[in-house]
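Given next, in structure tokens, is a single chain: the form predicted on its own.
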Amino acid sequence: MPTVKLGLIVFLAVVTVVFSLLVAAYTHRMTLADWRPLPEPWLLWPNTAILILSSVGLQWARVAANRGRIDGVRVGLLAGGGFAFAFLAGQLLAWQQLAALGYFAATNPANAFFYLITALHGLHLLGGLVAWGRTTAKMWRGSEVAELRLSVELCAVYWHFLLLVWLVLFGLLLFT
């Protein structure tokens, strides 16, 4: 197993623990009397669909890399990255909508958790975009598919992980 793959597995384990602790704190904190849930921003639904499309794009790139098809890698990477940026923009827009309605982080614990959860997920997505950017730059510099295969695979695995984390967090925010 390549060292970078093992490194990603360890990193994903740590991130899983962090988000698990955050979910545990959220579910415990919501039982206290001062918890007032905020309304669900409707933008979370299309943002979720956009993040799914981002993950699909990176899976497309992964399959294309395994088949040695640089055109498919290019399409998949561009789609995956484009949708990831759109997701982040949508999250910022959801924050703006909530702030315009007076739902600030300091207003109550539910608001603070919402902003914390979505910001932490967004930061992890930004970190993934750094790796995506490096992989995309290698592709544009003319690297062979064989040179890109591992990077594309790691990006896809990370995106699938972030999608899974988001689906859990979205469910938590939506149904609690």
Second form
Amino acid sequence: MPTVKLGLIVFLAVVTVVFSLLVAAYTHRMTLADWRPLPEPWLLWPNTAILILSSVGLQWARVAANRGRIDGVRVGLLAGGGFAFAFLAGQLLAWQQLAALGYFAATNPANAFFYLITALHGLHLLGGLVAWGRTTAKMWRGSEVAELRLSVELCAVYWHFLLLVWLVLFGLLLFT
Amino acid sequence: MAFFVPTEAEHVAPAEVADVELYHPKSWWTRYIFCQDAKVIAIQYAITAGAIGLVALVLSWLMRLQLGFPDSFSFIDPGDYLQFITMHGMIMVIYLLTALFLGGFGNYLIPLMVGARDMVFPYVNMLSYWVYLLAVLVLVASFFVPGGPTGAGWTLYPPQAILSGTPGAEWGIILMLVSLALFIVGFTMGGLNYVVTVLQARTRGMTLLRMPLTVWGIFVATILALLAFPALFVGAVMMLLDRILETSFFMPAIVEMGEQLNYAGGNPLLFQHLFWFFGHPEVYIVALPGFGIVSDLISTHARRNIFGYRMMVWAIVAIGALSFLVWAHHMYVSGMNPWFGFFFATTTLVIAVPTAIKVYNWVLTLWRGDIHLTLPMLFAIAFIVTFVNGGITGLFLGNPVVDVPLSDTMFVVAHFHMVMGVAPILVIFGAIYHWYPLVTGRMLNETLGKFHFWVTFLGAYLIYFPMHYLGFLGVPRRYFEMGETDFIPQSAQTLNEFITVVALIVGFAQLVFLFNLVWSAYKGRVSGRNPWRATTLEWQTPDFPPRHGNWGPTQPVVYRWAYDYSVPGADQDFLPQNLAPDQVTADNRHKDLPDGAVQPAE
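Target state, the form predicted together with its partner chain; input state, the form predicted on its own:
Now the full complex is given, and it begins with the chain already shown.
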């Protein structure tokens, strides 16, 4: 296994612990008396769809890289990154909607958890976008597909992981 | 012939490790400051950790002055005292011990001991140090902000940590939490390196079960840290939000100075669970590297292979796994279902089994060994004794019925200082005396070292043994002064004075050690290559001290485990891990062994 890939897997293990603990804290806190479930903004649905598209884009790039097709890598990377930015913008918009309705972080623990969870998830995606930016820049400077293959694959793995995390968190927010 | 000579095919894994692309420093800045060489990063970590550790040492003197001679120091008020306690604890546990063991020894020893040229992600490794330095600076900054550093106790329990009655509630607590979060981010960067380097960058022939126990200890401790620090991270971020945005993750409805605060409904116990889910593994994060290092020191300085190597490895792994199942034994007095108390008491006692195995194996390694009472050996033996002492009071406190009355007394202070203060520090000293020649090419001064050892070792016992007794009397911890207390006799005060005097003397001995570190770097006796005649790879580098890239043109090939001391049939009493089987005996030993690595046949 490439060293960087193992590095990423170990890192994903650490991130998994972070989010698991957050979920554990959430499920404990919601049993206390003052918990008022939060009406999830409808925007989260399109946002989730956009994040899925983002993951699909990077998977596209990964497959194209494996087949040695630079045009496919380009399309996939740009689509994946573009959708990721769109997702982050959408999340900020969702925050704005909530705040406009008076759901501030301090008004209820459910709100506080919502902001915390979405913020941490967004920050992780932002970190992923740094790696994505470096890969895209490398592609722009005219790197061969073979040189890009590993970077693209790692981005895709990270994206799928964050998508999975989001689906779990979104489910948790929806059903509680 | 009694000696078993393995064939190369049997003992060397066929897979060749890909040579990493080495980073080459281009200027003074990238060679010494923004350097990506793990050895330089290790020194940077060690110096920073040592410097902040000195601050914590001075804080402990101030606390002892207050405890020994109350009413004598007008510049220490109760608030200051709480701040000293908090910063002393946090600095020693996290910014000194964790950083020094993993960032310091881990960076220096892992690549050398597994035969790698460097860590696998040198750039991330460099970032790790700089983020750590930033965390330390943020922490130090809290001494200079209005209100000073937080005085919440190193456990930072809410709600008191963020209420205005606690010193440093304005800025101190914020800076502390930010600093912790930064530390964890920085550590994660380093930790990824340590784990992946051990898994992926071992040289040819270095199987996992041939690694020195030092590497095993640091490796498992790093895994623990990677899995445990997230709990502190989550806790710190949530408390930061409670403090800044007035969310109520941990804060219950509370009245402060007659005023209802904006908090409601939060659960302080949730923080305690998060904190100790990190906090207990943290004990083993600083203990496991110590276990590993001590195994190697004992084996080398007793010229004897470590007893039960595999058992030692599995004990390290078992202790690591169990350490995640005992955290709530820190919370017996917080109130819990008795069945939980039973569960956590049981797991706590179970941890004694693998730990006792390690202690027996150390003692059995010494048994009939050729014990050289060198400084590293003295410190290693002192560690075993101290760790057993501190560990046994731990078993004692692990039982809820014992813990409840002794909770928050000086007994607990004595226990945890013995087991995770004094014991790891003794290992660190032993390790520094052992590996100093590898770093500088010179030996530390023996006379100063002996002085340092005896004062520190005996002094630690004079400080902490009486403290157990104070705890039995009921003297509480964290108290600025005892005041008028019926059940505590006047003699307790005399004992406190005694402890303070000894603490100051032991502190002075550490300054002698610091002087030795600096003085010997310039004036110390030149050590020559491999002064301890050790088998492990870090002493077998072509250049001594090892240079950037560690191994010159070719990486070493490993033929044996790390503990071939006094092997029957071999004519030197140690066989370096990279000594080929055909070079072991006198008949066919070649002259091309590293200079000075050969011990004259006896």
